[in-house]
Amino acid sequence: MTTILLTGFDPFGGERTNPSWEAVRRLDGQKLSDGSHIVAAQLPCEFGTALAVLKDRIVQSGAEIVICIGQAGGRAELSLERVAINVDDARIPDNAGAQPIDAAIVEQGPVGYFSSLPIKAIVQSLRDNGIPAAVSQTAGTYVCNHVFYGLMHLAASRPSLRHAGFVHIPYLPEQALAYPGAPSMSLQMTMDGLLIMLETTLSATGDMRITGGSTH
């Protein structure tokens, strides 16, 4: 039976909630169609500390699949991140007050890592089920990318991690009220989407060769 670790973040940037944790915590303990089960963990929105907590939770759970979820205000769909880059360049301080600028996440580490999730197959499955989804070419340079890169760096030396990656999700509707015109997604649709993502990850034998690129 496969153990799947899903992580979400605590609120940051003045927000009172973070949809990533609200969705993930409600999936804790759920079983998928093949008997695999979900373990949820909350990460602090802090450079360095988030990676230490993530590594500890991976070791504790013995997870074979690890997917980190983060909030991306302004996005209208579930965004399957393609690549993590080896740089921290924080526009705002993290929850501990740190604001690294042009700093390597891993000194002498690779410039970037690609997700090992079947991201295009996941996007297609989500769209087939009426859930907005897209491949994203950037996870930013804040704590989300920091965690994504750190996860993939760990996975590169941990063969037991079969799949790893990062997904950004939109604001909840109640958050979007504070940002006129900002897109949002209901908590239930987000949760449904994450379950479809996991089922697709477990069943896919490879990724689909369909377009997922962008012109900008």
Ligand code: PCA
Contents of the next structure:
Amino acid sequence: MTTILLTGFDPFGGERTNPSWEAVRRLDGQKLSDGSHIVAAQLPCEFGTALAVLKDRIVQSGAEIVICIGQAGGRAELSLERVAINVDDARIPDNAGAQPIDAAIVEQGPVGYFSSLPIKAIVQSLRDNGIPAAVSQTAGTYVCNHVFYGLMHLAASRPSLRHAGFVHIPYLPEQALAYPGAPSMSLQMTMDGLLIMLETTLSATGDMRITGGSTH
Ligand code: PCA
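Swap state to the form predicted together with the named molecule from the form predicted alone:
Zooming out: every chain and molecule, the one shown earlier first.
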């Protein structure tokens, strides 16, 4: 049966918690309807090291589906990232103090990689289940995009990795209290959403042809 690796990050940027790890760690060991099971792993919010840990966990688990989750404070929806780009440009230092600027993630690597998740179908089924979701056209240029790009680069040479991608999630309500006006999503809704995302990925035969575009 399929092993699914889900990753979440350590807290960063002065936060005490990271909803990505809070959600993912509670799904560790969970079974999906076809008998597939989830393995959860925590990644440090550090350029380089995060990718090394991810690669290690992929090899260890033999996962065929790998989805990395990260916090995107200020976003109101589960954000299915469409594309990873080959650049690190850190607005704030990572948890090890590194702040790369305009550095390639993979020297001579392609400019970008698309997610291999059925992102449109996932957005549709999340919305059908009452969970706010959208396609996102950028995962930023910080550690999340770094990990997303590294994951897709690995997947390009590892056919056993059937689906790989990245999802950004909103603040938890308790985090949003510190930023008046900021949107948030409950831990339960986030976890429910991640499970719906996985069921959709397991059952989809391709993606849906519906718009997930934006004009800006
Ligand atoms: N979010 C950051 C890195 C870790 C996380 O959870 C990002 O969006 O790059």
